[in-house]
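We begin with a single chain expressed as structure tokens, specifically the form predicted alone.
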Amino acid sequence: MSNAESTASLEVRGEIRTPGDKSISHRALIFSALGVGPSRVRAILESADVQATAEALRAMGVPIPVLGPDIVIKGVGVGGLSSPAGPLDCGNSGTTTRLMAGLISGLAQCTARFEGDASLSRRPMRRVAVPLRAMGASVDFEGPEGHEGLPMRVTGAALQSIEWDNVQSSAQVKGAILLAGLAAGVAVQVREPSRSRDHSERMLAARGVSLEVRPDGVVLAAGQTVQPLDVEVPADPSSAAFFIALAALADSGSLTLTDVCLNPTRTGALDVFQRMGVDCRIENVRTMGGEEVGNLVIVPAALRGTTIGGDEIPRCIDELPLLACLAACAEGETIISDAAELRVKESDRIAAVVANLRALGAEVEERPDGMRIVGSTRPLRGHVATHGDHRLAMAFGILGALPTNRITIDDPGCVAVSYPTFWADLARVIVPADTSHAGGRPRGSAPLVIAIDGPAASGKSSTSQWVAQRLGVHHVDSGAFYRAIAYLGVQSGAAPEAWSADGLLAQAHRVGQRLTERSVLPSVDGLDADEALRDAAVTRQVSRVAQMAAVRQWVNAQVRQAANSTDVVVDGRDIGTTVFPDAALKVFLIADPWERARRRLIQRLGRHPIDPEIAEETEALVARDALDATQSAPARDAITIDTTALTQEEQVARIVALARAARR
């Protein structure tokens, strides 16, 4: 470990309200739809999973508005629901699939085909299909022989009452049975070996539904109706857990997490944190929409290993990947057992957590129902494969924020499933290290390089400029130097087919570098040539000159020179593979060609283009991609971010968070 690393420290500071609880958000939408009349829902989680539930309800005739911080849902009641015209795309959301399957089962003659992404399609649905079939619904798996996941077709019927023993405690299965009973108007009873999350019971009771909650389960009486209700969704305790861990691992400072749901079925992680030595104080406890909430204040603490298993597993199942990561930094040994359920989540979380911790240098042993982790103070270094699992990305993102660790994450964008603003919030609460110049580089360290690559029109340049501005460092657009050479060629008057690298570089002495407040840009003949370099005639020839090896070497030298003495964000071709192979952070932006074409035309035309214009531009971009193929591949350790469905603000926030972690 270098001296700079050994003295680096992490300070946290601030107040965060993590997004609305995901489980409660799903149910707020569904139960609001089942009430007749308006229900107001505030602080709902605006994530991909919850959006899937909203879309499913819209497809069934419920006028769900665009999700936002304060929405009103005009419920249509059971009688206002209808079969969707097309498949219900549940994305990655198991909660959407299981709860909506229960609802549709109770609607006679209603039918729907459930689809999802590759991860969700592998997840088991038999556990919900069996009780729904026992009640009289039709549940058919449409995949290969023996496959009991999506696609799945559910057809409702006049259901019969049921008393169901939930062999494995599951709030989703329990919720599906309750919804089936509600929709069909029949009594149901669900018994469980240990108490699963009870958000359905709490919210139904608050909406006037008569049910009996017992120590071993719940009984719903027949003929119940759901009333409209105004509700504020409390902050998700599973999301809050990541920042509890961050503050506990810090060297100084404190964090306050507001409005956190303290439902006893969700606080298992708090109990484990306490056993591990986390200093967490609970303040201002109150009731919000039938749920107990409070504020959490966390300060750094010395951590120790513990044992996690038995009845507390259902109460902390979503936090187990994070607890395993925390255990890797705690003193002593941590054992996680009785958690085989982790193998059928968004990924096989046991295998994935173990493989990633080992790849980073931690000592960990995989077990059939859990793992054994031996804590250490050794720096963790390496690349994390998330398998598209949001919990893994966030858990290892917390480890990556520690100043002595060097961790890259293959798919940071997957956090959108449950916490779209995670990277922005992470960046916001980390106090910048002591700096000695405007660029923000820690005193005595080498210049920081953030390398951003991607195909044409993927947003490299504009995103890089924003990132540089947020970080307080300089932006270097390598593409501008290629444009400068192309400009020289256009000015020469020679046909582009006749251009040669030697001929173009013979004039390269005319290209210099000028330093603005936040950028390093080329000048031509000592003058600002930004507008001329963006001319259409120059744009058409940039790929041509970029194919010339000698020109690439010249541009690479210019870019390296710009990064010699100041922290920079650099974008352009082969930045992470050839120009800065040792960059602290490498990001590769991708986007669907149609979306890239649409964005480019908006920038060029100043208006929204029509489809034929986008189609023509898409064809041109695909052709350019083919020309640039040798320079468009991401570095092996680059973090790929698909920006097709992201706003520029969202992609900038993610890169800034990663960069701040990398620079420490």
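Positions refer to the first chain, counted from 1. Take the two forms, superpose them, and find the largest set of C-alpha atoms that agree within 1.5 Å; that set is the rigid core. Model, not experiment: these values are computed from the prediction. What changes on going to the form predicted together with ligand S3P:
For Thr618, a C-alpha deviation of 2 angstroms or more is recorded between these two forms after rigid-core alignment. Core-superposed comparison between these two forms: CA of Arg604 displaced by 2 Å or more.
Relative to the superposed rigid core, Phe141 undergoes a CA displacement smaller than 2 Å between these two forms.
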Second form
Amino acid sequence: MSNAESTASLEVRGEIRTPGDKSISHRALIFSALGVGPSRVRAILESADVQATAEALRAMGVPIPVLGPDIVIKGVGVGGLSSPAGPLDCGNSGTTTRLMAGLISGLAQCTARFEGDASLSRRPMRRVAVPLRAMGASVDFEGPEGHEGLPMRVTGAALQSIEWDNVQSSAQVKGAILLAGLAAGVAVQVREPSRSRDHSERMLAARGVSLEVRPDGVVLAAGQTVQPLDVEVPADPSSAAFFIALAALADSGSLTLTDVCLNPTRTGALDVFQRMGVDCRIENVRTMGGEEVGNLVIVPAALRGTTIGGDEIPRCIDELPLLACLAACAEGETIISDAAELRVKESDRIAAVVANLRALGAEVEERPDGMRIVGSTRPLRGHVATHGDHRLAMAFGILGALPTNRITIDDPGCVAVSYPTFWADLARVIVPADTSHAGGRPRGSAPLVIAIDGPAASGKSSTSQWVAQRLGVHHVDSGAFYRAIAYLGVQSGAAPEAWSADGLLAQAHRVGQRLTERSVLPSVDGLDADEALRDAAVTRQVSRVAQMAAVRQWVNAQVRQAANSTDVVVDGRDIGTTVFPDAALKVFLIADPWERARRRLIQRLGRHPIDPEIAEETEALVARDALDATQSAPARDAITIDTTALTQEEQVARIVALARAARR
Ligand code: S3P
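Can you switch from the form predicted alone and show the form predicted together with ligand S3P instead?
Once more the chain from above appears, this time first in line as the rest of the complex follows.
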């Protein structure tokens, strides 16, 4: 919906296949493990949640390969599974916890302790514990007295059959009971008030398991074996929803989303979108991996409020934060009810969505089981606290992509839970704004990005600062975000050789973004950490963490987020190649190693260095260049500037002139 107040305009263009469906990916791993023999899985979601399931299965003796677009899992069957040697770290993943708890319950002589991050540890596990105990498994909560969540120990047994009435529809609870029954070889029946997503039923049936799907639930026969199966995982409709909303909110253009899973237990959001006026055409409907899929073509439309509740809720539960954000930009009022379950997701999604929408200036009323949102064309401005919740980061990321809004997000990296390439996909489909207006960026148009890359000590950081100052835009030093991660490593006390990307990124929620007058800087634990990040111990380890692909992805997400709402000059190694391949201007700074060493020493020592000092520093720089070589190459359309014989003032003047030309 266009904003009456300004000439802001958002154009979207392109095609996205959102990553593989998260629910189907977990189940593809688990059911492939249970079939004896090879199952090929294509397009599995490579995200933190799915990695947690893969890791849990590996710990139980299943040779799950490194996740990739086309993998083969050599299933070991129920008999090939064993107790994991250590605790199962489920990270942020409720699905991993509940499904694996069901599986272990059905394996006599098998026991495992389940652990998770702070968010997962707060989530209720009683809902699986009660039916699994009723079947004969032991489920013990090992946290504080009365806390029915992780850490939890599950011990399997020779289970008995069960007929279970789920008070609250839940595919995870249903899946847990089905897995317990399958593993123990006993019949189970699960009834639900309304149908939860049925991926388990579909995938098990396709693997030769006899089950009966009834209007009120599912019945699994006793003594079933799971056969191997080759599947292709459809694109995740919950991830696709973000781009449906983006295209609907845009002013022009269109987006195509391919291979989107159209399983009717997952299409609640499509129904809501339609009532809100979203123009979404479904094309080329077909079957993939036992699921209906189709391509969606979305064009901008005027949006109106709606009511969402009742049986529709389980069919759009994961999209509700996004729908609430969309409602804030629609005409009229939207009411979400019967959705108290949102309070026990990765965050309390009712409280968090309401607080964030309010912080941005929207009118919202919190209700015990939902919220009331009053839509408006007012620009939304402010800071979003994600509570590490991936869906909140992405929902507000869509609002942040609208040119009239100015939104910063505290933890953009948390999208890794379900959609690691979200920010890159978002940047890819937004058409760079028309920058033909004189005097800089037209009000409300997409932000301008100037990418300045180059090897160590090429002067990119200080030059970029000056350039940003001259142009009146913000400077983002991507290196500072690598430093923030190195700092977390140093602070952990672990030997740097033992650092892993996963370990470092588990702490990354502590790193936030601080907007000063002319820079976007990392903060640590909410505090200015500029000095600590320049510490020699941190400097020594920056290269190490910058070699880690997952860390690079995290930093890239931070930088893209910073550039979401403001014009920026960004410096780094791969800004013009990887982070902003569409940057308005790309500059690659080079300089003779001797000269770079000399400049660095002047900065460090505060005096002119003598030749032996420069020689030693040159050697260190050349070694560092070799380490960094893979990620420091100029983009094909970059303008290379050799600064060996230039003063800093000359470098800055050249880049400012190029930037002004690029803006025109
Ligand atoms: C999921 C089921 C849903 C959903 C979650 C994934 C699954 O939760 O919200 O993101 O894969 O089974 P419930 O089981 O609580 O419905």
